[in-house]
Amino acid sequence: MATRMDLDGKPIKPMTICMIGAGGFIGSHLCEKLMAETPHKVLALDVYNDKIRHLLEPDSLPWAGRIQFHRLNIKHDSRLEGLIKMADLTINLAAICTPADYNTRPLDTIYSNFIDALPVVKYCSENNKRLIHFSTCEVYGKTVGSFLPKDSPLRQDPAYYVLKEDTSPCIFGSIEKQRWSYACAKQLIERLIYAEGAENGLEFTIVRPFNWIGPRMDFIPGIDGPSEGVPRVLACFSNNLLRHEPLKLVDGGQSQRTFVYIKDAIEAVLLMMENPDRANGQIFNVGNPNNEVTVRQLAEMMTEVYTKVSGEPALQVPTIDVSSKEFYGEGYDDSDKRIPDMTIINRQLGWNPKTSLWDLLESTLTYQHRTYAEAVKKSMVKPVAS
């Protein structure tokens, strides 16, 4: 493998990476990228390895020996500090991050995203190890624009809704709206990491993902996840499409979101890993402002894409409206619009996303359709009568 060069033309030394949450959606894609394109070693930590099993077996794989799986839960495992000490860089992806949990399991959500992350930050700081911590675009909460009158022309002014890492405020709903338990826990761990950098010299990078989409994201309930439970919007919609059910639009599907393809986003993470001089001390939005749609538009586009990849006709009534209380339970609240400002990541790392919303939906739904069809064939799930 030819020597890799960083953005400043310096050779990149092979490193050992302690990846917490390596068995999840983002972790599995990052492990694939590291094994296929770099000489780096990965200590893969997680409670499950289903999504990276293809990288671990057999021993004849070209990267054999460069990835080791350690089955552990960071909540209560004495091996954690030793594994962080063995690595040059720790990447923490572990989190409870499905919106349905935020107001039904607020305690688990807060513990998972703040308390359980504390030892990781502590061990990195005490052992002078670099940390890349995955946060969320949810830390921004509501936009300033959402508080303006509905008919205010200022709502169209980007200054009121484009989110900037270094200037945008973090605005959450009231304490009764437990949906903000996730965002608040994530914001507090960001502040703690930032303080460790300022007071104790911790080298850190914080990543704020804006809806990363692609194969293996979330779960298809009953196949590769719990039979009950609500994953995030794209997995919810794809599950409805697979089961020939109408897509449920919460409160009319008026919220606006941007979506970025996982393979584009992983490129950004690799740049952060291999360019510490440009990434240390930075907080990076990673999203695609060009792929902005309302949730209703997303549902319409997914229905169209799924009809193409599956060859199945669309339902006569493809969507139905539901209230947020009915869908998520008491205590739900939402942000209206989340558009990432890309100035900092573009300036520091020269990164720009490439994949259009249509293309990323086609890739994701093709994967979901194939996975579901294989599960039906193996009698893991019953086919839905059409």
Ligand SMILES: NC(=O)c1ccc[n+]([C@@H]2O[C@H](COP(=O)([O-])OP(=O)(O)OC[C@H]3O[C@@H](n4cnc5c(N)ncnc54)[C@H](O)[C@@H]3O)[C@@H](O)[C@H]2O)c1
The other form holds:
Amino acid sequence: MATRMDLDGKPIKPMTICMIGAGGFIGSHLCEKLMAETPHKVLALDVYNDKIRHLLEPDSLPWAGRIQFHRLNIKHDSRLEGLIKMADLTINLAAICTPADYNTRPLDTIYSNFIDALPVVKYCSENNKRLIHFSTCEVYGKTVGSFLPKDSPLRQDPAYYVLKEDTSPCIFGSIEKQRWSYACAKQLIERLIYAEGAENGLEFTIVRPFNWIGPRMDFIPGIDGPSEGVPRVLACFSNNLLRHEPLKLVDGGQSQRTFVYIKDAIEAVLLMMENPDRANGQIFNVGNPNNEVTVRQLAEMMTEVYTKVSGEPALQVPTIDVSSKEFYGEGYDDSDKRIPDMTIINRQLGWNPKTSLWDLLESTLTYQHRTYAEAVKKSMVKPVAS
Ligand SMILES: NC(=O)c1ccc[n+]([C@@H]2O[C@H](COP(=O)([O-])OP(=O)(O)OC[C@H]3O[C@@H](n4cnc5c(N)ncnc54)[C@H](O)[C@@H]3O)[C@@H](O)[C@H]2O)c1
Ligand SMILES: O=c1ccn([C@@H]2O[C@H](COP(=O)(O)OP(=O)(O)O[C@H]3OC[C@@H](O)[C@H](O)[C@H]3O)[C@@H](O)[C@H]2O)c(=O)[nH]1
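Can I get the form predicted in complex with the named molecule as well, since the one above is the form predicted on its own?
After this comes the whole thing, all chains and molecules, with the earlier chain placed first.
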């Protein structure tokens, strides 16, 4: 493998990375990239490894010696500090991060996103190890514009909705809106990491992902996850399409999101890892401001793309409306709009997303169809009563 150069033309030294939550959606793509394109070593920590098994087995894989899986729960495992000490860089991805959990399991959500991350920050700080911590775009909460009168022309002014790392406020709902338990826990861990940097010299980078989507995201209920489970929107809508049932639009599907392809986003993470001088002390939005849709538009586009990739006709009535109370339960609330400002990541790392929403849905839904269509069909064949 040719020596890799950083953005300033200096050779990049191979490093050892302690990746916590490596078995999840983002972790699996990051491991894949690191094995295929870099000389770095990964200590992969997670409770599960299904999504990275193709990188671990068989032993004859060209990178076999560079990735090591450690099955552990960071809530209670004394091996954590030793593994952080063995690495040059720690990346923390571990979290409960599905909205269906925020208002129904707020304690687990707060513990997972704040309390469980504390030892990771502490061990990095005490051992002078660099930390890349995964936060979320949800720390911005709602836009300032959402509080303006519905007909105010200022709602069209980007100053009232574009989300900027160093100037936008974090605006959450009331405490009884438990949806914000996740965002609030993520905000507090960001503040703690920032303070460790300021007071104790911790070298850190905080990542705020804006709806990264692609293959291996979450699970299909009843196939590789619980039948009653509610994953994030990509997997919810994929599940509906695979089962030929209407896509459920929560509160009319009026909320707006920007979606970025996981493979574009992983490029940004690799730049952060390999350019510490440019990434340390920074908070980065990572998203695609050009891929904005309402959830209703997303449902329509996914229906159209799925028809193309599966060859199966769309339903006559492809969507139905459902209230958030019915879908998520009491205490749900929503972010109205999420456009990332890209100035900082552009300036520091020269990164820009490339893939359009249509293209990323086409490759993702091709994967979903290939991976799940048969299994879903089988699961839907009802046993004949004897
Ligand atoms: N995917 C996105 O668009 C998105 C958006 C915003 C923020 N994020 C953040 O990025 C990170 C990764 O997200 P993801 O989409 O890959 O989610 P994911 O659920 O697929 O991955 C998280 C992984 O962490 C592991 N984990 C959780 N608790 C653990 C523990 N106590 N010990 C060991 N492992 C544990 C899980 O088993 C899982 O494999 C999270 O911190 C999330 O909040 C993701
Ligand atoms: O079946 C569904 C699922 C979801 N939705 C809606 O689709 C939108 C997006 O839902 P997602 O499940 O992807 O979750 P959100 O975008 O609200 O939050 C996510 O974004 C940032 C990350 O931190 C987390 O991964 C998650 O909190 C929401 O408005 C939700 O109400 C539906 O209309 N129908």
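Numbering follows the first chain given and starts at 1. This is a predicted model, so every value here is computed, not measured. The term rigid core refers to the maximal set of C-alpha atoms that superpose within 1.5 Å between the two forms.
In the core-superposed comparison between the two forms, I12 has its Cα shifted by less than 2 Å.
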